[in-house]
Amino acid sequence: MRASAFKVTGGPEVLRLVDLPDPEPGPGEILIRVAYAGVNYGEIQHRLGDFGEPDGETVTGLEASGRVAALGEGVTGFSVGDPVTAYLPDGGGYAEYAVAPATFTFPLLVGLDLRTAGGAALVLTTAYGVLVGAARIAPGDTVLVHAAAGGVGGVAAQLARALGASEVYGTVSTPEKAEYARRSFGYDEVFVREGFPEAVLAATSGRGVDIVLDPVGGPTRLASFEVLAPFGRVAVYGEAARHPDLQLPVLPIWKNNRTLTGYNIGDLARRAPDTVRTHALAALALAASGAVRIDVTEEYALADTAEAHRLLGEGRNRGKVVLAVGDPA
């Protein structure tokens, strides 16, 4: 099979088109003939070595859509040829065939096509999980989403609204991204990130917000505590800016009625896979119903994976980026 792989860590140029043996599904696994694969910041981290050094030719890719090619021992509820979308905790999506745990493989619901579904399983599950599991969203909450124009940010705004949020705000890096996010995802307001605390407090008449979703880190994370309403929560689910870890004092959290919480889908997939599946099914149902829209704005060929990574790594992406891997039919 053809795959985009790397055998040394480094910049986008380490990704190369290679020929690898077709994988085989083990017990409890499904082999997928991949049609589309989502491109995510987690895969940039994989390529950079954040998940450890590669062992030979390594294929990343944390979500994909396609059709069932084979079933591993013990798998029921699927047939060869079924269209599916899958979260791939061990990677493998940047290839013509990928093996997925049956627990994290989902039938394609009416209302979702394979192209959209290729960028759905990770971003929808992450956005739903950070809102429901980590931030414990409740009807009437106000929400601020950093990286509001990205793949997770765009669906997080819509999911927050579907889950009862009264107001949803966002921050982005440029005025152009602010206009895109405001137009595309139904934010009440989107601010350029520099100086966002003053803008958020002004928009909320000084009260602040109940939830901040932060995949950025560094100074953005630290400043997010300034905009929390009483019992507000900063929910961390990434470190896109690659700043050194913060050293947070606890006393201000106590004295100002603040909460810091975190979400990591990889850890949850290992320790609570049924929770990941529950979140994924709920989020996919909302997308299939039309309540949440995934905006696929860029499509690259498998041979051009490095260019897709360069786009994300330089922060030039908007909405969702996917790789066209195989024939959807």
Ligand SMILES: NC(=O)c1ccc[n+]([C@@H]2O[C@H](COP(=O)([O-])OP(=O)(O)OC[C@H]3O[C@@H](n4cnc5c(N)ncnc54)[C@H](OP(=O)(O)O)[C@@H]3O)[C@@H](O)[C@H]2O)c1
Given for the second form:
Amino acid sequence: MRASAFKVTGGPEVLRLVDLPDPEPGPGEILIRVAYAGVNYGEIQHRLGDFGEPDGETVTGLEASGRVAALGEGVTGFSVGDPVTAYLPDGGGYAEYAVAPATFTFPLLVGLDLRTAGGAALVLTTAYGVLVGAARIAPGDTVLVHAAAGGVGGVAAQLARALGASEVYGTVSTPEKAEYARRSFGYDEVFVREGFPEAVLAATSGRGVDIVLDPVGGPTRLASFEVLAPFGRVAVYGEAARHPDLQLPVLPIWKNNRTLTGYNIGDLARRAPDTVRTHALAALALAASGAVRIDVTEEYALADTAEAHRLLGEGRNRGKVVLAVGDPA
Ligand SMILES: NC(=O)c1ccc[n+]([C@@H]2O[C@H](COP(=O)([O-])OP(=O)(O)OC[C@H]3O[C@@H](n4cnc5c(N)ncnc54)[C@H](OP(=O)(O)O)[C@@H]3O)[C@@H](O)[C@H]2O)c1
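In place of the form predicted alone, output the structure of the form predicted in complex with the ligand.
After this comes the whole thing, all chains and molecules, with the earlier chain placed first.
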């Protein structure tokens, strides 16, 4: 099969189109003939070596859509040819065939097409898990989403609203992204990140927000505590700005009635796979119903994966970026 792979870490140029043996599904796994694969920031970090050095040709890609090609031992409820969307905890989406655990493979619901579904399983499940599992969203909560125009951010804003948020704010790096996010994802207001605490406090009459979703880190993370309402939660789930980790004092947590919480889908997939599945099913249903829209803005051929990585790595992306891998029919 054709795959976009890397065997040394580095810039986008380490991604090359290679021929690899077709993978085989083990017990409890499904082989998918990939139609589309989502491109995610975590895959940029994988390629850069943030998750360790590769052992031979490495195919990243944490989500994909396509058709069932074969069933591993013990898998029921799927037939060869079924259209599916899957979260791939071990990667493998940037290839013509990928193996997914049956637990994280979902029939394509009416209302989702394969192209959109290619960029759905990771971002929807993550956004839902951050809001429900980590931030414990409740009806009436006010929410601030950093990286508001991105893949996870765009769906998080809409999921928050669907889960009862009363106001949803965002931050982005540029005025152009702010305009895009406002127009596309139903935010009450989107601010340029520089100076966001003042803007959020002004918009909320000084109260602040109940939840901050932070995949950016560094100074943005630190400043997020300043806009928390009493019992507010900062939910951290990424390091897009790749700043060194923060060393935070604990005293201000109780002095100011704050909560710091976190989310990592990889850890959850290992230790609580049924929770990941429950979150995925709930979020996919909201997307199929039209309550949450994934805005696919860019599509690249598998041979042009490096270009897609340049876009995301430089923070120029908006909405969802996908790779067109194989024939969806
Ligand atoms: N914990 C988990 O389980 C989990 C799962 C999935 C994703 N994530 C995390 O969620 C975040 C969003 O992922 P995504 O795939 O949807 O990406 P994305 O939000 O579509 O793209 C990443 C965004 O991060 C922002 N950013 C801030 N500083 C940056 C920098 N120095 N370089 C590049 N981008 C920078 C940019 O938005 P602005 O221009 O607005 O700054 C950029 O568009 C990432 O941090 C990712 O690691 C975590």
